[in-house]
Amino acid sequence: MKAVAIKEFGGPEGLTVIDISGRAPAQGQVSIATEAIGVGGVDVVIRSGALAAYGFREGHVPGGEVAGTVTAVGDGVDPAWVGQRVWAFTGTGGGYVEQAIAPIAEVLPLPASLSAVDAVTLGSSGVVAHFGLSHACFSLGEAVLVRGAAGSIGIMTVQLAAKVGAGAVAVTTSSHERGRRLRDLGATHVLDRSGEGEADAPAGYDVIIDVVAGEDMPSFFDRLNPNGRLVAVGAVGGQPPADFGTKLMAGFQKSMSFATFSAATVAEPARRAVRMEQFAAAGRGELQTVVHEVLPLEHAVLAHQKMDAGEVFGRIVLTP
C-alpha cells in the first residue's frame, strides 16, 4: 500500500512516497481504510528532525489522526466494529498511509452528519483546546489571548473560549484577512504576532494559550495580569530560550504561572467524552471546522511546504 515517510530530516523535500506491506491488527487494534488524514504541526516538527533526540528516526511515517472505515479487528476487539466509519488517533505516527492501525481505545465512531475530513480537522485540536483552557484554570469573564490562532488548535480555542464566556478573546495572527476570519469565529481583538495592533485591546490577560512558543514566548509574560497563566500547548515556532524562566522571576510579585500541556496527560475516558461531544456539536453546526485545503496523500510535500510558509488557516487534510 502507499505511504509517505521521512526519507531525510529537514525540509518538506525530505518526505517521499513509498510502498509498504499492510499488516494485520494486533490484539486490541483495528485496521482502518483511511479516507482523511490530518496534517498537524507536530508532523512538521518531527519531519524537521527537531525531535530526533526523542527517538524519531528517518524512515518514520508521520501522521497522528485519521478517519475512515474499519476493515479488520485484532483479538479482543468486537467484530461489530468492521464496516463502521471512525476517527482514530494513531499515536505519534503511522497516519500517512492508505491503511492505518490504531488501538481500539483511541477509536471513535463518527456521527453520520460529520465527514471524515471534518473529523480529522477537529479530533485532536478540539481536545487540546478544551483541556488546554482547563489546564489554565480559565473561568467565566476572564480575558484570553490565543497566540498563533490561525492553526486548528488556535481556531478551536477561540471558539471554545468565546462560547464559554470569556471577557475578551484576543488573537495574534499574521494578516488582516486572517483576523477577519478569526473575528467571525469569536475573536474580539486581532493583534499582530508581537501582540500589538489594537488600542482597545486588553492591557493584560488572565490566560494566554500559546501554540507557538519560540524565541518570543518570554515577551508574552509581560502581557499577563497578576495571577495570569500562560500555557504552551504547542511549539510550532521552536523551543523558547533556555533562560525564559528569568522573565517569570522578574515579575515575581505578579504571581504569574507558566505550564505546558499535552493531551497525553488526560485520561482516555475524559478525552473520549469530550471528543464525542465535540463531534456531535460540529455535526449540529455548533462548532466550525476550518479546512484550509484537501490534497492527495502523494502531495504531502506540498502540504508541508504550505505549513512551513505559514500559509495555512485551519488544517490541511490528505486523502489517499
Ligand SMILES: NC(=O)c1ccc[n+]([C@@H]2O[C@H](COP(=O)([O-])OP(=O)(O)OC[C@H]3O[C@@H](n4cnc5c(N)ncnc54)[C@H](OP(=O)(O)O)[C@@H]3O)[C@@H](O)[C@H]2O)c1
Second form
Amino acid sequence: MKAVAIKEFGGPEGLTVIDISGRAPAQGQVSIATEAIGVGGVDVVIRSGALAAYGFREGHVPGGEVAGTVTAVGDGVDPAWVGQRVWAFTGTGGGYVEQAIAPIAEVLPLPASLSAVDAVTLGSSGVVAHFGLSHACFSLGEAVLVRGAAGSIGIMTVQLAAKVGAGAVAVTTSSHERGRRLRDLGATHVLDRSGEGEADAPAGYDVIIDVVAGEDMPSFFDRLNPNGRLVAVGAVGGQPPADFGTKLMAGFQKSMSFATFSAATVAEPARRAVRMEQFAAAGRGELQTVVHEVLPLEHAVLAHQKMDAGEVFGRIVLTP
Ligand SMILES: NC(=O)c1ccc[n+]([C@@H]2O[C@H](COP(=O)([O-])OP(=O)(O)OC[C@H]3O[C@@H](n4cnc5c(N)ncnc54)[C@H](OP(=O)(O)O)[C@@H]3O)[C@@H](O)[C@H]2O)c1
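Form predicted alone done, so how does the form predicted in complex with this ligand look?
Full assembly next; the chain just shown is listed first.
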C-alpha cells in the first residue's frame, strides 16, 4: 500500500512516497481504509527532526488523525466494527497511509452527517479547545484571548468560547483576512501577533489560550486580569524564554496562573464523550470545520510546504 515517510529530517522534500505492506491489526486494534488524513503541526515538527531526541527516526510515517472505514479487527474487538465509518487517533505517527492501524479505544463512529474530511479537521483540535478552556477554568462572561487563533485549535477555541458566552473573544493573527474569518466564527476583537491593534479591545483577559508560546509569551502575562490564567496548549512559536517564570513572579500581586495543557492527560472516556458531542454538533452545522485544502496523499510535500510557509488557515487534509 501507498504511504508517506520521512526519508530525511529537515525540509518538506524529506518526505517521500513509499510502498509498504499492510499488516493485520493486533489484539485490541482495528485496520482502517483511510478516506481522510489530517496534517497536524506536530507532523511538521517531527519531520524537521526537532524531536529526534524523543525517539523519532528517519523512516517514520507521520500523521495521527485519520477517518475512513474499518476493514478488519484484531482479537478482542467486536467484528461489528467492520464496515463502520470511523474517526481514529493513530498516535504520533502511522497516519499517512492507505490502511491505518489504531487501538479501538481511540476509534469513534462517524455520524452520517459528518464527512471524513471534516472529522479529521475537528477530531483532535476540538478536544484540545474544549479541555483547554476547562483547564483554564473559563466561565461565563469572562474575557478570552486566543493567541495563534488561525490554526485548527484556535478556530475551535474561538467558536466554543463564543458559544459558551465569553464576555469577549479576542484573537491574535497576522492577517486582516484571517481576522475577518475569525470574526465570522465568533471573535469580537482582532489583534496582531503582539496583542495590539484594536483600540477598543479589552484592557485585560481572564483567560489566554496560547497555541504559540515562544519568546513573546511572557509579554502576554501583562495582559492578564487579576486572577487571570494563561494556558499553553501548543508551542508553534517555539519554547518560551527560560526565565519566563521571573516575569510571572513579577506579576505576583495579580495572582496570575500559568499552566500547560495536553489532551493526553484527559481520561479517554471524557475525550470520547466530548468528541462525539462535537461531531454531532458539526453534523448539525453548530460547529464550523475549516478545511484549508484537500490534497492527494502523494502531495504530502506540498502540504508540508504550505504548513512551513504559514499559509494554512484551519486544516490541510490528505486523501489517499
Ligand atoms: N495541547 C494538546 O493536547 C495538543 C494536541 C495537538 C497539538 N498540539 C499543539 O498545537 C500546536 C498546533 O496547533 P494548530 O494546528 O492549531 O496551530 P498552527 O496552525 O500550526 O498555528 C496557529 C497559528 O499560529 C500563528 N503563528 C505561527 N507561528 C507563529 C509565531 N512564531 N508567532 C506568533 N504566531 C504564530 C499562525 O497564525 P497567524 O499567521 O495568523 O498569526 C498560525 O496559523 C502545536 O504546537 C502542537 O504540538 C497540542
